[in-house]
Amino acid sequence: MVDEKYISQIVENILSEMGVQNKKEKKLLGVFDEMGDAIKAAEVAYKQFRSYTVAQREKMIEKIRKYTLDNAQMLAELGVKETGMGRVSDKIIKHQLVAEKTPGTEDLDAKVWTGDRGLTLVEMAPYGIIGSITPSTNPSETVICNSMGMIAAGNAVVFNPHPGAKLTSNTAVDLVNRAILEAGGPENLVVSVANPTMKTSDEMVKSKSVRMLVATGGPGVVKMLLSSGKKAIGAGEGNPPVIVDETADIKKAGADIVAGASFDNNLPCIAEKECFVVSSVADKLIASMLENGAYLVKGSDIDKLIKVALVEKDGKLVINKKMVGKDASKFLKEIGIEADPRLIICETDFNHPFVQTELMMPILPIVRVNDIDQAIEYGVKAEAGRRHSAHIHSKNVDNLTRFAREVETTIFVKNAPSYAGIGAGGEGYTTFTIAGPTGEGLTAAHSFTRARRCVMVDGFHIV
């Protein structure tokens, strides 16, 4: 149940830290009690901004970073208070990440050619005004990674908030108003509804003054914005698989595994959902994951954990949404095991509901293998098509090949947790937003645009 009175004070707390003191002023900025009020707001906001430069625009990025740093915890603490999933300490960690790096105007490149019949440029355009459908599951964390790849593309945005986390979401779309109030830029530049509902996204989506749409969730989103007649970016659901051959380092493999599928009580689609392990190294990475903050359930109990994690739906199992996210020990209390890891492990075959269903909870099934054949095959059936993420812990570089050729996911982690592949700990820029099914794949500023070309035949070269 959603404490209220609780969430109240976390907003009122972010507010007074913004530096907003008058009770009167106390209303989220871009928030409206209509999707075509905000609408209307956005258009006015988007003539404005139009005539700003990319380094006006550069400015209000800037600001939106310092305001998600300054309030990293607050947002954490508001994300896993509303939406009951989570943890506040990884919440925390995924807003730095936003702040620090998503991508500016830095990612819009211009492309030239010149030669004997002039000049030809290609810059990248803003859209206009962007709808967008974000989760419960990454609620501020999305709005505001959204908000500044698309500021930064010159676009405004209308957001229609998961309705599970709709306080969350809007306190992020009021912080980022604020900063670009502070760096010069428009109002309501970044507008929402108080009330999200499947009625305020349809008018979102049906809206002639909403160019492009954008949306995190599962296959009935995608499908609807696909058929919206408008460009659209859809990011799917995940099952990722994790591979660990007998090649590889099984000490850090089983640290990170455990990172990577506890990090945000494996909310993040990235994580790794189950593991495939060839035979001859098994129990040594089951060791290694129970030094490394795991426990293993056995038995019976892996029974008594599907009838907490799962339940049945037109006769097949699917997620137990009241669990989703939930901290690994309130699953084991469920089982009566009194114990508070970060991640529960259990042995299972291949067709276990664990390996076949994306769960999101700190539950991850392990399958032993007889090979790197098996496991690639395994791993490729799991993942199922979605083209998400897949993980491999290995020193064999023909294996690392293959997989990543067999299963073609959008995202490819190699001995490393599964978050290296958007930027923690590894290499390369952070987005929530990772397009799978539309292939734009991780999105920044540069998925928000069009090409714009523009053609000065027999001048503007010099040689």
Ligand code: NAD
Given for the second form:
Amino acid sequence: MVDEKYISQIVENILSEMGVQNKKEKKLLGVFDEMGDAIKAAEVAYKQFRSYTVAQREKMIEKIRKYTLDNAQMLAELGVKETGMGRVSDKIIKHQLVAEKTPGTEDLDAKVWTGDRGLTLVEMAPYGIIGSITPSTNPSETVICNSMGMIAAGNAVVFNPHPGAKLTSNTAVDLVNRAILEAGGPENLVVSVANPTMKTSDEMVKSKSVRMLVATGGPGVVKMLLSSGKKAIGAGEGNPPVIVDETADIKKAGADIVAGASFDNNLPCIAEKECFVVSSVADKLIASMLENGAYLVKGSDIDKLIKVALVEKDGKLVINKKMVGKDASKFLKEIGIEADPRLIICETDFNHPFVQTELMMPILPIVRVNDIDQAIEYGVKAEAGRRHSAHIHSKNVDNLTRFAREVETTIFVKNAPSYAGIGAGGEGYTTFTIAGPTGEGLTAAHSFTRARRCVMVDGFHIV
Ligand code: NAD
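Which structure goes with the form predicted in complex with ligand NAD, now that we have seen the form predicted alone?
So here's everything in the complex, that chain up top.
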């Protein structure tokens, strides 16, 4: 149950930290009652924004970074309280990552050709107003990350956030607007609706003013956007396998997998969701996981766990939404065990529903395999063509290369926790919108642009 009073208190704290003392002013900036009014406000903002320089855009991004760092803890607390999912300490890290490693305007590159017939250049132009649908699993992180990339590229943004995370998402919309205003930008460059629904989503998707659509979420929303008839970026679901072969540093692999799979209670779409380990090193791997905060559930307790994590729908086992992103201790309590580990592990076979379902819960099924061939076969099957993420611990270059080639995922992490794939403890920038289905990969400012070519014939070629 959402504790409205607690949430109002947190929002009040946030607003007062942002310097909004007067009760009359206590409206979340950029958040409208009607989608039509939100879009109209974004149209006005976009018109003004067209005259801003790239340097001015960068100033706004810098302010968003600062505001996000300053409010990371409050946004993390609000997210956990409103959605009932995830861990505050991990959500703080996610906000820091967004603030520090989301690219700004430096991500925009021009291309030039010069030659006997003059000069041609291609610049990365804004799309205009972008409609973005955001998930409940990383609500404020996605709003802030999308805003930074989209604004860096010169766009305005209309959000239709997940209804179950509307307060957290809209508090992030407010934060972004405050940062923009303080940096001298236009009001309502980023807008949203107070009560997002399928109807407001439909209105946004169909609006003539919205030129590009971005969806971060499960398969339903991605499919809907891709049939909209507009340019769309779809960042869909994952079910990332992790392989451990006999050449790996097993102690490190155990520690890394627990760290990745338990991060924010396994909510991130990139997090390890099933493990395939070569039999000869399986006991050692499990021992390392236990040393690093995992709890092993065995026998009939695994069956009990299925009843907690999954529910039957139309004759199929699907995730029990009430348990998504909950602490491991809550699952254990439901099956009569008192313990507070970061992660639950259990041994299963390949066909087990924990392997085949994107749980987004701190439960990692481990499947013993004969060799790397079987590990890769199972890893590819479990990922099931989503082209999202896959991970491996191995020192055998052939095995590393083969799995990467066969699984064809957007993110592939070797010998590290999964979150290294979005820049946490690994090289490269951060995003919370990973577009596998539509192929943009880790989205950033460049993803939210359209290429425009300008040709000068027989001039400006100076050599
Ligand atoms: P969800 O699919 O339930 O909701 C995502 C958003 O889509 C919400 O705003 C929701 O209101 C909206 N939505 C859902 N179905 C819709 C439909 N048919 N029409 C219009 N809007 C619709 O997802 P969630 O539970 O919030 O997030 C978890 C899912 O998102 C997981 O599957 C996870 O893998 C995925 N995810 C992917 C990425 C990525 O970058 N690829 C990032 C985060 C989450």
